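One chain comes next, on its own, written as structure tokens: the form predicted on its own.
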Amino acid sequence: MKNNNENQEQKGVTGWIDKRLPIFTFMNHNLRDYPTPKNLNYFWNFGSLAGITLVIMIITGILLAMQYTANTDLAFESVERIMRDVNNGWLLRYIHMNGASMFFIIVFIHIFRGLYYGSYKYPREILWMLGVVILLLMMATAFMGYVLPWGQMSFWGATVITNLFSAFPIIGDYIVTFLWGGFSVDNPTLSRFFVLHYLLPFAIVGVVALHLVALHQFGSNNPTGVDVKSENDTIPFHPYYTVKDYFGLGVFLIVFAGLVFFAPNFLGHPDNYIPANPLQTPAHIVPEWYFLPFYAILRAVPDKLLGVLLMFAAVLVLFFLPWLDKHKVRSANFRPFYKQFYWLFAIDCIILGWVGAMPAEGIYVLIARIATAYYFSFFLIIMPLLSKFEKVSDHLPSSISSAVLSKKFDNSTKESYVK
């Protein structure tokens, strides 16, 4: 009787909040019931995940914010104490700092998915532009907090990278003396960085939010690109998709604290271990590997003005992917042309990549610039000719449960053959 009572209790007070502050009637709205193709495979997984990494990533940043001290004369220092004296410090600072990583990664791969079935296309432009917006403030962030640590990569890193400011004509030179807070890179330099760095990620927060708004108007799309249209097209999200986003939470878990405990440095450079020193330059400058396909781009150009628009370009060109792709048909599944050059693009990005970190000399530049000419060709010619010239595939299915039911019905015709 006295469980009873208390679950009538609780459920009364639970209904007299949610009548003043309808919020459990929005989480049952958005989290439970909230109407789900019923065919979304795993990659879809990468948005929750995406979500999840980044509050891992905001908690971590205040616990270490704690321990830091924005100083050029101590800022390295605090980071070695946060590794050997704080409680827990060196775990905190690799979970945040391969954090970051992992976040790039999973964004990635949210995107490559976007572009593979057409996530962009209407009536989900807004989504997809506010994603590019998250996407802008990650790297804005993530260069931020890399500078923090204060070793030899952190500063000739921020050197290099506000100094590409300077290239634009007239109002240049006085970007990077704002951004210098002086005439080099130096205290005041990191004590902006250090406020940035804490803030952006809450500015995120609120692009996510907007997100996730422009993401329940109209619903996901599908690995099949065809629009929901009937209620036999999808399923509650729980407990059908908090499953599937538990498996891939803990698949994501595994790798990220293999990376953790077992190569905590793999993603980083050695040179960061070495305490800044504005005398003496690093042989080789990178930044982190997921600026490595921009900064290829930046250096394919000898013009350092024109390096430095093309490398904005690499991401401000995706606002406009709606309007360059007006293909009738989303998932390339069912467009084999564009498939094709969907996955030379991907391989494209990855060879970017590679040249990024490579010595800007010899052969590594004439791949930087025929891989950057691939990667604008892409946006701005490929997807332009094949919206018009492109067929459509006979295979299109003519909803979502049908495409669901055929794929059945193969399975089963499969298994009674092999029988």
Given for the second form:
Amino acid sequence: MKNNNENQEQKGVTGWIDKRLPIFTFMNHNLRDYPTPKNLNYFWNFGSLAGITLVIMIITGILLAMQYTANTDLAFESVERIMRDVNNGWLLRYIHMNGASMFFIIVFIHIFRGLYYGSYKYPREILWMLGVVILLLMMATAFMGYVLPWGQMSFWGATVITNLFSAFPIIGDYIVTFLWGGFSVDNPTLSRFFVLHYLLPFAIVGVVALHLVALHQFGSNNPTGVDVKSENDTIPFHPYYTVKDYFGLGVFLIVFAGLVFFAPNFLGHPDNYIPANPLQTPAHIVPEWYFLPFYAILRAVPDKLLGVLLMFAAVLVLFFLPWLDKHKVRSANFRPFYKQFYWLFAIDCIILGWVGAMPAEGIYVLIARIATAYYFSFFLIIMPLLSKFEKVSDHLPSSISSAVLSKKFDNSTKESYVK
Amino acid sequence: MDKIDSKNKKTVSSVDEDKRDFLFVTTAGLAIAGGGVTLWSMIDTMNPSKDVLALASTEVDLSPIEEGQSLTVMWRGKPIFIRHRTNEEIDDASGTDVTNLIHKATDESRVKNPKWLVVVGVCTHLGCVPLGQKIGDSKGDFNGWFCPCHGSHYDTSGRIRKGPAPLNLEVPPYEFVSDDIIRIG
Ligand code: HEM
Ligand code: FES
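Switch from the form predicted on its own to the form predicted together with the partner chain and give that structure.
The next block holds the full complex; its first chain is the one shown before.
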């Protein structure tokens, strides 16, 4: 079964091309025969969903760029023209707008999946770090995209976020002037943001390709976190996981379409339908929902520079995860203590997101501080300590197959026929 | 592969092939239909938008144009040639033997009022704007228009008489709103 695709020469045009450019062999290896752990659950759908969403964003983005004008006098009008005059322009824009939110939901779930099942550990450290690079690029892309419609939130969001860099002593102001290309957020800022917003998604495509190369080096992790030991632990990607991914895609598209058609502005902010006015700041400026946890960390700290540094650190700390958590067992299913702290951490992130949307005063500041403290303690204190002291659960299976067969593994005990 | 088959032998043999085919065809059919509609609606955004289509008609007041003069107006981003023809030019155009023309059309069929010729000023060869509107322009061998790009000659009815262009200058849809005003489009 293994080598017939490798050695057998295919006939016809496909075969002729494949001999010279082994693209079909390549696809066969990575999308068809590709041996995949047989126990993957639905959390393993989110990688392919993220890839599909990236493609949707690029296609709708290119079509939007054909209608959009990156000039402070015309940008807002051109987006309104997309909404009113361009054929299905409303649909195009709502897909792109809500697609950004869906992209972040998917990627956040994808990351939390990795965090739960220890997918960042040996030998997948680089795979994980490339993922963090993708997250950073996505954040930059989404931030600059939000500036393009040139509404009030676009303008003031851009002003506040670029001003973060002014926190750095001495060079801060120079950095900010450099980012703006002037002395305030203005036309030069808008045109460079548009160019970068167009460029970065293609950089993401490049990093995603590397991410996949790294993935296919050792293959997927799995809910037991135990390495694949033999062929008995795997099934071919096609048809088993193509079908599973396809089903997940259907569910995802229903949610996505529900948002686009029934609540397209639910996740947005109404102030962004007011044209940018450099003379008047809206009463309450909030970033897009996916930045809220980080925004909360920024505001939790009374010191400007420290707040900015902590906010950046909140993302950058993810790079060091493989060395902060050195526990030999990957999956939280077999680490009773880690599991508890993990769920606490997930709740903590939601709390941070919630206080990020609240005004920075009174009780909210206190909550934000406690949540920020836990955020960093989880990575910097709890993880290293657990690596040292947490005992391995005796339920840890010796292989994927034995886990599936012995039904100790909680994923399979859920299915009623097992009992 | 055999490992799966051997393990799932029972399920494999009890597969309902018809049900599978049905599921496969309905799933694929729906995916293709849904994908097609979505793809089309996205591609359709590149078609002329409503604000572009709204520019589709233009009114022109003919009264300032003296006999023998021409006027160029814009319609859908293209030049429209309006010529107030002299009697001589009208006779020339209607007297031509249609059977010898490259693109056969009578002058009558190309005008609403013989005094006024209204044509799209775009050469039917490769889209240049022919000369002949301004005083001093070369009007070509047939006293109409001359396209300098590859040498097409049009007559006083805007018909192609000589050169590489295959068709007569197009007559845009228009109507007389009153004696002196036309609406193009
Ligand atoms: C990583 C993928 C991408 C993300 C996360 C993203 C995110 C965003 C966001 C959040 C907005 C603001 C939506 C609004 O409120 O109107 C936006 C707008 C925009 N994006 Fe993207 N985008 C991506 C890819 C692209 C690409 C590849 C292009 C073009 C080639 C593009 C072109 C545009 C344009 C022209 C706008 C302004 C029109 C509008 O506001 O609807 N985007 N993007
Ligand atoms: S374009 Fe007019 S002759 Fe070629």
